[in-house]
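One chain comes next, on its own, written out as structure tokens in the form predicted alone.
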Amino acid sequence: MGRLISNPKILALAIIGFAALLISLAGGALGSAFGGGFLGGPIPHIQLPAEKVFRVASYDVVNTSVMFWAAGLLLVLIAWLATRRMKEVPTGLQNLVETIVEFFDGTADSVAGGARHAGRRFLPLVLVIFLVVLIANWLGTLPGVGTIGRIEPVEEWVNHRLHDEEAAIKQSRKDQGLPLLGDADLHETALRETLSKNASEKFVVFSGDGLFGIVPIGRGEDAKASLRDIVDIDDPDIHRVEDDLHAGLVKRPPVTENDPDKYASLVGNRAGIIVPFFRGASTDLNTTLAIAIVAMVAVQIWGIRSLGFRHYSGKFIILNRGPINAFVGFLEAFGEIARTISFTFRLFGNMFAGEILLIVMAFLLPLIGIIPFLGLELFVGLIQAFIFAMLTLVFGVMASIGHGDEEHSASH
């Protein structure tokens, strides 16, 4: 303690850190309950499916795909920079890349049996999986990922649900033997049902009425406008309702118990949700499933190339050795599917949970709350990439070992 007081630099840093903590507490969601919240912002819209960024011909490009392509391109760039001027004594980026390759080369050999180059055939895919997943995980922690994007207007949000409601009404009337509604009646009925079911849904209020905007600091969850604040869902004139939807402007301010007029200035501003241009690739279940399928297909190929198709498929189809062995073969096949599912949800669950944690901490403690968890997220991203790569290697080696050979060795 005496050293802390006697060293002006350490004392200044301690004071600055403590002041930042107090400001974060007072300015975040925790301080808003006591009249603070001047740094707070609304929690971003969170959903499992990836959001569409743009469309190419008939293909919808989603934000997680953009980040996954970016990770792949960055890996290609790193490989090119590391190998364009190879040196006998590596330095810089070449030294880093060679260290990673040598580590996985040695690890693959040790897992495959210890002989030199015994695991070389597994190395390319295992190494690529590790690097791509690692870069994709780390790119997901960059500033702006998940927070910068276009505004999805309320009308677009409602229309996404309107189509599902129309289909549900058609199916319901068909099941009940009722005549189908005309297009106009069906549209009005589905629209009113959609608005009624989602009347309490909250939307961020942006400054201005354009398609791009910002959320000024100090607007927390209380400043979100509900669908009722934007559209008069009880208006008997369906055309006025649709006009309100198209405008997407706040018609009445969100009301708080302590200060009903606090958000009166929000009237006339556009409401919607942010559709981020970028989102961590591993937070999309489709991405992790695709990597898992590639890994498990490669495992089957390694097994077939090592043992032959007849010998390798014998562990799945055991029909001539009684019902117990047939059931064992079924369990082996089910195990391959279970591994794919395990691969998928292990990576997705950890990275999606990390994204939610960062969002929550930035909401509770602006400025500093996210800093320690960013380090944790980087570490988790590294560990998950390593686990995915190592399990791929282990499963590949296991698939290349003949079960008959193991039984024969055991009998001796």
Contents of the next structure:
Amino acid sequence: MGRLISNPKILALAIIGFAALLISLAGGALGSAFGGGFLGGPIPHIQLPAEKVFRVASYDVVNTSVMFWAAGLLLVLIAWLATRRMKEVPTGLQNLVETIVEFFDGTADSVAGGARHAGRRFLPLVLVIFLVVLIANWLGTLPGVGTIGRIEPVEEWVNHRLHDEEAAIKQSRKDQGLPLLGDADLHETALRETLSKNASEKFVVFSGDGLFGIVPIGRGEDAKASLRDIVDIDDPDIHRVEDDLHAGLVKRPPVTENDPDKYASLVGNRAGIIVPFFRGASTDLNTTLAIAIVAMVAVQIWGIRSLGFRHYSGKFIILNRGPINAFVGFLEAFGEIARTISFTFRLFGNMFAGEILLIVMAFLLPLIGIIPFLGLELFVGLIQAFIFAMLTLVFGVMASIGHGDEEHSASH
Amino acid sequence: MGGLGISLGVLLTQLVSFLVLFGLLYLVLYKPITRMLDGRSQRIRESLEAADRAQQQAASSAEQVEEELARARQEGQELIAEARSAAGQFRQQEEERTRLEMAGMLERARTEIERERDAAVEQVRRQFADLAITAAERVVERSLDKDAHGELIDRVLEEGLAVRRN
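Rather than the form predicted alone that you just supplied, could I have the structure of the form predicted in complex with its partner chain?
After this comes the whole thing, all chains and molecules, with the earlier chain placed first.
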């Protein structure tokens, strides 16, 4: 230890690292409570559903789809580069891809009973699942994912909620036997209701106008403007309210406890939320569910193909062997659905939590806080991809070898 | 479901996207890579087998060479031994023959010498007998009958010879 510290390079690195840690602490969310926070940023809006990025015809494309396609393109590109000019003695990319394929080939064979090429029919899907999930997970940790996006103005944000509110008011008036409101009245009531419900909802304040707006470094969580700071929600004139909403500019600076004028310069700036263009594909339940459905359907197909439909379905539909066995069959069938769901939520949960972990660490320790967690996320991404692929393989092998007691009873 | 963000449209989008991606990756990634891997393992197995065969062949041919060498060596040794024994036999025969020849020549020479000597002795004796008779005639002054006194003379000569011989 002493020798390590006496090495000038290591000593310098340690000092720089320690200084960076101190600066991060002071500049992050912890430091902002003591007047620091010069490196801080706002916590992005976190929501489970994927955000819509653009519209094609009448179909909304979400950011996780974009990332899924990006992962797919990257994979196809890697595959093409690796297999374009195959060499007998592999080098570079071909070597890497061959190593991965060979590893899964060997694993599939050993799981499927050990015979050479016994696992070959499981291999394509297992391999593709591993690669796709791995690349999708890893792309999710790139900088810019979740932080670069479209600015959704406050008006748009309110309008999303307005429709539900109008429907709710209509329904409640109908339930209470009150007369239906006219369109204008309904709109005003719903708008006022929505605004007062979300009055303390916080919006990020952007600098710059037009297409490009940024959140300058140091504009932390307490520099967010609430809806009340943007729109004078108690103004009796609904048109002025609507104008405020349409402008979407900060009217009153966000108030802080110890320094009321700290954010006075924010007045007149645009407020809204960031709708990221990119979001890790596996942080969307649709993606993980889609892969899980493919995996479980493939498992059923493998089972039917190796045992025959009658034999395989005999695992789920057990008639004339008493109610307990029938219930066991029902449990087996339910188990397949449970597997699909656990597939879905295992991957989603890990990756979504990882994304939030990175966000929070960037919030708490802006400079260096996420470095160890990026490593952790890369590791988790690899492990989750491996688990998904291996479970698909194991379920497939289990489905394609006969269930013992069935064969036993068939011989009676 | 809406609160969780699950919507049929997005779900279908992701589902179709995944299936399309699966198809693409199956064609671009899975097929070529597995073909490559299988081809390579096939080739490795084949070349290992070929190497095995070559090794076996080499081993068996080395054994063969060894065997052949041993056989050649043995044959050579046999040839040498045969030649040696043949040479020995030949020498023996030659020696024997030479010995016999020499013995024969000696024998012949000896008999020749004996015959020559006998002839010489006979001649000398005859001349001596004639001489003796002639001398006796002179002494006796009478002619002695060669036939009648031949026996006597011979006896005398015999004695004389015996004396000389001794």
